[in-house]
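Presented below, as structure tokens, is a lone chain in the form predicted on its own.
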Amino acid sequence: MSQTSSPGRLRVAIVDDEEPARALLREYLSAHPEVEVVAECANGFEAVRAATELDIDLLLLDVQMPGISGFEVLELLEHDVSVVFVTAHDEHALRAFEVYAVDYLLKPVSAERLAQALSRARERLGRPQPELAAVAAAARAEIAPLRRVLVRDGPQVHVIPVEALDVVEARDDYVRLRSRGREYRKQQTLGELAAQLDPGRFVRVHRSFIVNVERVARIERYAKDSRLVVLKDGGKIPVSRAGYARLRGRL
């Protein structure tokens, strides 16, 4: 968790794509001398950058935003931070609160409810927070299969449509994604990502590889009991026996 400058003090970032909503939260927060607003973000990309570059204790995070959602912002963060979700939709708020959030605020936000949320956030200072990747998966507004994969590279966020994803490879504690001739590193296990991808489009052909069946040119035998997937770009991927059976049913 981020370290605050003094006990009970909160460094807060406001994240909402609507300027009036940010202005209202900023006005309410001005009544709390223990709160320092260190960033205002108009979208999820700005939120990821702020959380990467600044020492933030608490995100006041809108759920529905253009670009990337509040839940997707959590997926991209790599350090502990408390979150109060702000939303106009009850079902999103309840899901968010159940899986992680310090609190949730339904729009239009009142000064009294914000004060309660800040109190809860102060109580959590210094306590261990749930792992953000697991939280993001549980809170995801979009039900699998995924339509896009988000990858964080420092403060930059890459959005990869699943139809542009060629191969996913397991590498230690992360996966390597290949898309349109580029490679990306994502802090996630192959099994976690496999569970979120469309099984009609993506097949786990090996314990270390998932392949987009639309990228498969052919399957070659290179030893008695061994096969390779040859991709349309010429790349070759090993295929296990179980992977071959799964892939054969898709081609």
Given for the second form:
Amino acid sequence: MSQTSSPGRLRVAIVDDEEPARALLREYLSAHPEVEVVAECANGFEAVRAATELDIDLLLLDVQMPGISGFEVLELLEHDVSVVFVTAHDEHALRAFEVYAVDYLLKPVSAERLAQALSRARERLGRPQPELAAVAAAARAEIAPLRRVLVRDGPQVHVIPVEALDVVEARDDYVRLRSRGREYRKQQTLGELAAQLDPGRFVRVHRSFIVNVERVARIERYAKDSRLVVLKDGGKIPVSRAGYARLRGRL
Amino acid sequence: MHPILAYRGRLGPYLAAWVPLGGLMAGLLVIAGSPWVEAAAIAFPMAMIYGFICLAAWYPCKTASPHHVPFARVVTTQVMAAAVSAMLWLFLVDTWVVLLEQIPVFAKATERFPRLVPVILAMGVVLYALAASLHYLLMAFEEARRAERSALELEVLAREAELRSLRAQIDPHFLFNALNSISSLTGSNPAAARQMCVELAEFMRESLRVGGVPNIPLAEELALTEKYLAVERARFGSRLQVEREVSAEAGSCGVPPLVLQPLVENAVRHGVANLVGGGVVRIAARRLGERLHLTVENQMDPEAAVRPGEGVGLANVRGRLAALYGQNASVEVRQDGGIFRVELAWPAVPASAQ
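Now show the form predicted together with its partner chain, given that the preceding structure was the form predicted on its own.
Entire complex below, previous chain first.
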């Protein structure tokens, strides 16, 4: 839940890569004394940073932006933020409401529609909200396979193209991703991620491991019925019997 | 149209074909009892005359076309026409023989004529049948040619319609975003808002105008593209940079309208607009020998969520160039890391030569 500073006030961040579009929203919002514009972001990375570092009630969020899209921003948010999408494209409307967007404004934006969206956002403010990030990730799963995995590290966002993803390992309530010699944490279950990755490239070799088949150097047997995958970088990963069958089918 | 008389160069070979038929007839007359000089004197001129008579086979062939009337009627019509032609010919041969008799060498011609009658009638029927077949054949040939021509015409028309609809595709989102920018500038910078209204209107007006023209000078297409870019620059600001390199020679070449603008639009929408720090769109045009080369190159994010596929704009340009220049047009698309590049080339033509 967001810790709204004083009742009735609405802390808003404007996210749009076009300066005139931000200026328009800023001008419209200046007519609403209860609204405080706490951040203006020109892309999704800045939006994630703002949402992490500042206390924000509402994001006015463009969909198509350089770097990461509005929908991807939602996926990376940790705590509940209300979202109003602002876009020239009406084809994302359905998906926006699937991720519990408060409203969906079409450009050119009218002051009346924005006022409506603000009052809807205020109504929702006190109420508990669904896990936005999870919902957003689930909505994205429908357009699998993923081309890249987004990971948030504090206020920072890392974009990992799936070609550069080596291994995914399940941990308690998160996954650990290995890519280009670095490790990343992502708040997601291995099953969810497995469902989103291209099955032609990634194989679940073990209950806790997904491997990129292009990184596999060889399979080693180390005991009766027990095998290991040896990666090209020398790393080793356990393989279950079912995982071995899946991997053999792919190699 | 008569399949022989209506075409220059057909009557000559047709009549020439009757010369050997005259020889054949002379032979038959010799067998029937005529001396060979007399037979030749009758056969060659009469064969020529019958050749002309048989040109009339066109009328029965036209009315009794096997496509339109029952076969029995075709047969009865042609049998009657054959009989009438043969009878007419017999009468003419008779008259000719009477005339020939005036010459002393052919003094006995009339006397021998009754023996020739069955030969002449039989030949009359057979030759008519040959001529009628020839007419049918030529008419079928003409029909096939006409069908082919109209099919071709139809294809050309369909292509034209396709081009028309392709030209009409201007992305509505471009308009929505531009209007949003104008709406914004109205409050902060009214002069800039007015300027943008004018640029947008000019771009739309020019696009509609050239849409109805088959070919415009490249310089005009570049000016149109420039108006498009002016509108986009208001949205993207310094994130959008454009570099141009156009040779004077290329500028005067004719291009299909809206061949460059969609590529530049793609370069902005799918390229530079997806870069956090913005980027450069490079437009180059030059004439290399007999070919005009247009290149649009832009920076892009190779890790963008959406793979830069062949969008509607590029597919349209490709289709239009193929329709206009066929194999002579080339469209090369290349992605090399962070650079996306499209190169078009086709035979250079002067403006409005089409």
